[in-house]
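Next up is one chain by itself, shown in C-alpha cells, the form predicted on its own.
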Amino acid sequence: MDIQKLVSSIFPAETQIPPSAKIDRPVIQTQFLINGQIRHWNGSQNEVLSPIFLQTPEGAKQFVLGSFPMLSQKEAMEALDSACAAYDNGQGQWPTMSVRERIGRMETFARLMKAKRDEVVKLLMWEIGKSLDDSRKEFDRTVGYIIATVEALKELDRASSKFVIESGVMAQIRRAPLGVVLCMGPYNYPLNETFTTLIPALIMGNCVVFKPAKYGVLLLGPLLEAFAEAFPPGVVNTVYGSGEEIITPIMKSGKVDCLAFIGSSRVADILKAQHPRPHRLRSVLGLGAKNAGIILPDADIEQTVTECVIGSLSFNGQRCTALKMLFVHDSIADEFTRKFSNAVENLKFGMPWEPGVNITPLPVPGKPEDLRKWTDEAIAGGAKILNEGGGTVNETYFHPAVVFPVKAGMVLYVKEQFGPVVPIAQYSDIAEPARWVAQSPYGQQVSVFGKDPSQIAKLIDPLVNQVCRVNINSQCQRGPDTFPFAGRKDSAEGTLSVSDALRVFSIRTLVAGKKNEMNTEIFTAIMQDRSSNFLSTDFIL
C-alpha cells in the first residue's frame, strides 16, 4: 500500500461527498444573544475555513465554511453587564428561583436542543474534522450529561432538605451560586467540554458569559434559541470574537466571579491575572497534559496495544486524555513497537464522513508543520518513523507518526503534541518513567499495562500523589462523567465530574438560628408557607 499515494488525493471532489454531509451553502452567523434576545451582528465577520480541502480545476482549495462575528468591546460589556443585572447580586429571577424550576428549565433546553441534533453534528464534522461517529457521540453524550446532571442535582437538593441541630443550634445547610461566570471551552470538544462547565454554573443559580473555542463556533449557533428559549433573559450571554478585544475588558472590570476555561496554562494564567480582585475569583480549569503509558515487563502486548491505539489516538490525538508518551520495556520493545506500527496501519483515514474512519484532517492551522518540525528533530536525534508513510503531510493532513526511540532532550519527549504523533520511549529500570511522571509539568493520568499485582501496587502509591486517576490496562479518559475528573501541577484547577461539578460552581450556605420557641416558630411558618425557595424541606422525586 502506498501511503503517500493515498494521502496525495486524500481530499475529494464536491461530487464525492455523500449527499447526507454537503454543506450547501456557507454558514455565515450573524446572531448573537444576550438579555434573552438574538441579535443580528452587522460588521467585520470572521472567515471560518474547513480542514477539509475539495479538488478543483485549479487544484484542492480549502473549504470556506462561513463566518462568526467578531463583536467588540461594547457588545462584549453588554453580555457581561446583562448575566449581572440577571443574577442582580443574588436577587435576580434565576439565582432565587427554586430548584425544582432550573431544573425544569434545563429540561425544556435540553429537548429543544436535542432537535438540532443533525445540525450540530454536520458543522462538528465540517468545522474541526470530527468523524461522524464521534460526532454523534459528542452531541449525544452531551445530552446525556444535561440529563445525569439534574439527576445529580435532584440527590444533592434532597440530601440538604434536612435540618440539623446541633450545639442548641438548628440550620439548613444548602448550596447557593457563586455570581457571574465567563465560560470558555476548547476546540477539540467545543460542544461537550463546554457544556461540563456551561450546564453545572446555570443550574446552580449563576449567570453566564459563554465564548466559543476559536475552532468550532458556528455549531454552537443552532442552539442559541434553545438557550433563549428556556432560560430567562440575561441567564445565557453568547461573545465571538478576539480575546483580547472582548474577554480582557470583562476579566479587567473585576465582575467575573468565577472564571471556567478549559484550554492552556498559559492563557489561563493571563486570564486570572487580568482579574483586579484576583482572590476574589473562583477559577474551574482544564489545562494541558501529557498523560504516560508504562508498559511493564508480562503485559498483555495484544490487548495493550490495542488500548494504546485507540488511547493515543482517538480524534487524531487531540484530547487532553490522549496517551501522548508511552514507556515500553526492553525485553519486549521489539514486539510492541512491531505490533503497534501495524495496527497504526491498519487505521483507515479519510474524510469525517467515510464509515469507520479514525484518522482526520487537522483543524488548527500550521499544526501539521508543528508536528513535522518535531519528528524531524527526533529523527535526527536518532529517533526512526516506524510505520510506513508516518509524518505524509497533505495541507490539513497529518499521518500518524509512530516515533521510536524517543530520548530525554528530543522535543517530543516533554512536549504535549496534540496531534497523531506517537512518541515510544524504551527503559530498563521502572525509575525512569515514574521519575519522567514526578519531573513532568503535568499531572493529569497516567495508565499502567502489567499482569504482576505485586509490581502494578508498587507503582501505585507514588503515582496517585503525582497524577489524579491511574488507569490499569485501560487507556486515559475522561469518563465515565460520574467519576472525578481533575488534574494536578499545570493539568488543572478544580474537579468536575457530574456531582462534582454542581459543588465546584457553587458554594455551601447555610440558615441558622438558635434553636428557641420564637426561632422554631419562623422556621415552620417560612416552610409551610413556602415563602422561600432556600429553606425548604420540599423533596424533588
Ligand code: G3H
The other form holds:
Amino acid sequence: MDIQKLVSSIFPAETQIPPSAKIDRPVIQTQFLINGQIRHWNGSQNEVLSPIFLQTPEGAKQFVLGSFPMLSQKEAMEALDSACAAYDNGQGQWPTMSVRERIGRMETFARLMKAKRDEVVKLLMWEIGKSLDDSRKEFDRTVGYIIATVEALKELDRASSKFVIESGVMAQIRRAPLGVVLCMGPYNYPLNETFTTLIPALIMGNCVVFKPAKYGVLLLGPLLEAFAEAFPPGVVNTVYGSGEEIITPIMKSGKVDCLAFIGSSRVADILKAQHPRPHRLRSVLGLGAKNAGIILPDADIEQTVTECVIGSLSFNGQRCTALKMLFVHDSIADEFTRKFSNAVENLKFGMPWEPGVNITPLPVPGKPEDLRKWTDEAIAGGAKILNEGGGTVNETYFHPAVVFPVKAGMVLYVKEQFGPVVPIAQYSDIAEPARWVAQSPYGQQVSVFGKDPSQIAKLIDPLVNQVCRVNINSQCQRGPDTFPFAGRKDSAEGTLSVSDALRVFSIRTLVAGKKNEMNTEIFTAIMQDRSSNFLSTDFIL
Ligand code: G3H
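One more: the block was the form predicted on its own; return the form predicted in complex with the named molecule.
Next comes the full complex, this chain leading.
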C-alpha cells in the first residue's frame, strides 16, 4: 500500500460526498441567547474552516463551513447580567424552583435536543472531523448523561427529604445552588464534555453563561431554541468570540461564583487569577493529561495491542484520557512494537462519514506541523517511525505515527501530544515507568497490562496515589459516566461523574432549629402547607 499516495488523495471532490453528509449551504450563525431571547448579531463574524479540504479544479481547498459571532464586551456583560438577574442572589425563579419542576424543564430540554440529533452530528463531523460513528456516540452519550443526571438528582433529593434530629437540634439538609456558573468546554468533546458541566450546574439551580470551545461552536447553534424554550429567561446565556474580549471582563467582574472549564491548565490559571475575590470562586477543571500504558513482561500481547490502539488513537488521540506514552518491557518490545504498528497500519483513514473510519483530519490549525516537529526531533535522537507512512502530512491530515524508542530528553517523552502520535519507550526496570508517572506534571490515569496478580498489586498501591484511575488490561477512559472522573496535579480540579457533578455544582445547606414546641409547630406547618420548596418532605418517585 502506498500510504504517501493515498494520503495525497485523501480529500474528496464534492461529488464524492454522500448526500446525507453534505452541507448544502454555509452555516452562518448570527444567533446568541441572552435573557431568554435569541438575538441576532450584525457585527463581525469568525470564519469556521472545516478540517476537511475538497478537491477543486484549482487544487484542494479548505471547506468554509460557516461563521459565528464575535461578540463584544458589551454583549458578554449583558449575558453575565442576565444570569445574575435570573439568579437574583438566590431569590430567582430558577434557584427557588422545586427540584421536581427543574427536572421537568430538563426533561423538556432533552426531548427538544433529541430532535436535533442529525443536525448536530453532521456539524460535529464537519467542524472537528469526528467520525460519524463517534459523533453519534457523543450525541447519544450526552442525552444518556442528561437522563442519568435526572435519576441521580431524584435519588439525592429522596435522601434529603428527611429530617435529622441531633443533640436537641432538628434540621433538614439539602444541596443548594452556588450562583452564576461560567461554563467553557473543550473542542474534542464540544457537546458531551461541555454538557457534563452545564447540565448538572443547571439542574442544581445555578444560572449559566456558556462559551463553546474555539472549535466546535456551530454544532451548538441548533440547541439554542431548545435552551430558550425549556428554561426560564436568563438561566442559560451563550457567548461567542475571543476569550480575551468576552471572558476576561466576565471573570474580572467578580460575579462568577463557579468556573467550569475544560481545557489547558495555562488558560485555567489565567481565568482564576482574573477573579478579584478568588476565595469566592469554586473551580471545576478538566485539564491536560499524558496517561501512560505500562506493559509488563507477561502481558497478553494481542489484548494489550487492541487496548493500546484504541486507547492511543480513538478520535486521532485527541482525548484527554488517551494513552499518550507506552512503556514496554525489553523482553517483549520487539513483538509488541511489531504487532502494534501492524494494527495501526490496519486502521482505516479517510473522511468522517466513511464507514468504519478511525483516523481523520485534525481541526486545530498548525497541529500536523507540530506533530511532525516532535516526531522529527525524536528521529534525530535515534527513534524511528515503525508503521508505513507514519507521519505523512497532507494539509490537516496527519497519518498516525508509532515512534520507537522514545527516551528521556525527547519532547515526546513529556509533551502531551494530543494527536495521532504514539511514543513507545522500552524499559528494563519497572522503576523507570514508575518514576515517569511520579515525576509527570499530570496525574489523571494509567493503564497496566500484565497477568501476574502479585506484580500488578505491587504497582497498584503506589499508582493510586499518583493518578485517579488505574486501569488493568484496559485503556484509559472517562466512562462509564457514573464512575468518578478526576485528576491530580495539573490534570483536574474537582471530581465529575453523574452523581459527583451534582455535588460539585451545589453546596450543602440546612435549615435548623432547636427542637422545641414552637419550632416543631412552625416546621410542621411549613411542610403541611407546602409553602417552602427547601423545607419539604415531598418525595420524588
Ligand atoms: O477528553 C476527555 C474525555 O473526557 C474522554 O472521555 O475517555 O470517554 O473518551 P472518554
